[in-house]
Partner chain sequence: MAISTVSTTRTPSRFRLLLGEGGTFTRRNPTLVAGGVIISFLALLAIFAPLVTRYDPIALDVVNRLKAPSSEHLFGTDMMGRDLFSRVIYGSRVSLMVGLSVAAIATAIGLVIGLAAGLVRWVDVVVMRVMDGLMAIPSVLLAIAFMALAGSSIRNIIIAITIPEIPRVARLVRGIVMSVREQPFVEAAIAAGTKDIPLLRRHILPSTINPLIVQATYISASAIISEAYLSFLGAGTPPEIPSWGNIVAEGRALFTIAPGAVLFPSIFLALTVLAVNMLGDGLRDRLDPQMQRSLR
Amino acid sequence: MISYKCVRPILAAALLTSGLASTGAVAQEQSVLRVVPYADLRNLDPVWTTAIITRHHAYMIYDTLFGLNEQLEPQPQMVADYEVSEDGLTYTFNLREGLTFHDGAPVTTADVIASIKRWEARDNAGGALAEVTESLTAVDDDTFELTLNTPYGLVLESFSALTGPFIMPESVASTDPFEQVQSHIGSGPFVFNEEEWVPGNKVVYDKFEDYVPREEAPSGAAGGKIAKVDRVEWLYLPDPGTAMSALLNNEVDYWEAPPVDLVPVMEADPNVSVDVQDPFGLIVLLRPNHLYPPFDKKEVRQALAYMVDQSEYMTAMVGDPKYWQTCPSVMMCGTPTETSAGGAERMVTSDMAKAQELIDQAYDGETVVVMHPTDHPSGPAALITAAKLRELGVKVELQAMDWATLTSRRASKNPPNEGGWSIFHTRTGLGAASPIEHSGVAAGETAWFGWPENEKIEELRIAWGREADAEKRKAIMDELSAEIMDYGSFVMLGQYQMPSAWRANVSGVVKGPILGFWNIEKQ
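Take the sequence just shown and give its structure alone, in the form predicted alone.
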């Protein structure tokens, strides 16, 4: 066996309703970090939805088996050490001591196995791992064993996926993966304070006093996750002007996603720091619904790629070009999987004549429902897409809603005219560097909202994960890119980095794609 050890006054009313002025007594007794997140938290189950705001929530309250450090290397988290058999087919994992759920119950391998199986049913990386799994069994309460039916080089990378698995109690993890869990007990560094949760207003997390962090320094989603504040409050302030005033007036401590055009104002204040918290950045995607006309037709899906001009989308969404780039790839640019094979460069600059040709060939006059999130950075993208489609003669119904409503509605398989949808836009992060994790790539049972079905895509995606040779892997990725472009799974709209802002008395912000608020202190 091989062993590895491992306010100005005008803001007063807004502050009262947002919770900023309602927790003064708490602030006198506890260290409280007040955060303005990019979106409202409505859906709490990270298996049921891939929304980044839900993922932020999950990293606050749950722990993971492994985590990616700043160098994107899988590091043990809940796992103390593990062994791999000489043939590479059997992995034996030992949980570290002191793992306890927020209700006081110890974390056992029964909880871990149930959580993995629920995650595998919905997650791209999990589904790929399930395809090569012969068995997943408990040796005892602290040790579990994963046996593969074929060598697979992404076991640790799968368990390190930013989308989980998040470990829940067995009774909770036994919930149907297509239904949301009703209990939110984790074993992470913070406890979700459900009694104080006000959707559309405030989310509260309390320090988990019994959490035992790892000894290593924090790095990305890995290392020691030490809660250095007693309480974290997420205060939803959808109006950027209100959020900026609250930050400048020391009424909030951290603003996750200020609009780029407000950055110079905050940079001019010596009491505010502005930096890119996630150096890996985000990509923006347009996702059509493959189940219903007109996007059940490949030609109409292909027209979407021809009509896109990424610079137009990025300028509207981000603004300052120092924060964004065009990306002629179905995968995240600047990563080993970047490829323009199959004509991916056509997503960079529009060819409306070609798009019109495809629309004339296959579009039958159906109304396209474009969901427009008015409180999310992807909102401008929905407006551009609607205008482009109308220019092509497509009937468009632009439906305004908040992001929380969109993340619930996109799970509906109802027809567009019966509460469903035709197109939504979203952002995704580092997982888009791997076809195993990329939300838009899977086209089988674990396919993301939009529900494409393409056997060749699935075969190539799994083959990429199984191939160890770098050159052969690149060839598979090129073939996969060509198939995705031909099939029209999604459209890349560009790539950007998102600045964040925090008060100068806040220190210890951990760089990376996870916003977990461990290691942060307030002076």
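For comparison with the form predicted alone, provide the form predicted together with its partner chain.
Only one chain is given; partner chains and other molecules are left out.
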């Protein structure tokens, strides 16, 4: 039997290799934490792009002036101490001693100022700070001064914004903010290993031996960032089934964002722990295009808030109710800005009769183009919105596309039937706790895709940012919420947490709104 003879050695070889081999790669002396992040790291410059994966990267290799702790309070990080003048207009900051970049150069105020300026040119919070800044100057190498032209309540909040500023060497930070930086030197707890970077697959970080951590315990993005592993490897595995198998087979140690549906399988394995790393999680938004019918009419936009049933969206997107909540607020729930003023609770449950009434009043039979991103967690939301609108007798064209296409398409101000759009959905993180950073709120010149135009919202938003008193700020927020609900800028579809999973021999995962790999140990 010829074929048998030839097949046998292959079978034998297969059995041999499977029997003999050890469980993984060759044993290594250094400790390596193998991580599956939620996405592929495409860009390395956190100023140039707002992608959350790039922010993760930035917290690995850069340090920040302030960091938000687990309770979302700004804590000094690179800053040792600071003073505020009595009129509240001058801030003086002193850097900690001994801070160095990965190339050995000391961190000076020149580096800090250049980094702040580059960040201000692109970031929402940074731009707001720049507007109230009179001057930003170095006193000496370790001290710098920020002078404001008007009192501003959010200076420390800005410097601890999740989106930066990340401190880069002056030579790097002087790159045009609209070009990517070419060098990836920071002063953070890990060093980016550029040689071993395989875009689309693997990112490697080595421990920065000369990092000077703070003495406080780690909390969120604040406190001592002590690297307890020698090396962190991010392996991008887009297929959740593959990622889970890899975790169960001990081929990776940490999986940032497993689908909730897979959690029970992993919980059943004693070698795997599942927990929520970011307790605030993400909110999901429905955004109509205010420029074109039918969503140029307030009534039709208002109908959306009556139409939606947050539980339905959350069940489809997340599944297990343990990991999601309904959120009767235009701002993220569980944060100081949460408020249901203006009837925000109507977004929680569906009132189709009321929605129908509003539709009948103002809808003229225009076709609504709903963009459906098939490779993004908000995909199921598009399907539900389309089904609900059809139930109301609205003509819907559901257009499937990948997330990349959606992000190009939504920038188009063309009419929906000429390459534009009517509705998209997205999710966003903690920035949604501040009307300055929350992209959906702005309703003036800097309005986000969907282009609402509402002077009152703009005024309230800016007033909120400038108000230092917490009580008054709350009152402004309530007024803002009522205006947003009436105007129908966007609809909140719920809030959810992403569980993360890691091998039981991994400990010391720091909770908070950012994912950092300091303090994590591997036995």
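Residue numbers count along the first chain shown, from 1. All values derive from a computational prediction rather than experimental measurement. We call the rigid core whatever largest set of C-alpha positions still superposes within 1.5 Å between the two forms.
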Rigid-body partition between these two forms: same part for residue 156 and residue 342? no
Angle, in °, that the smaller rigid part sweeps relative to the larger one between these two forms: 23
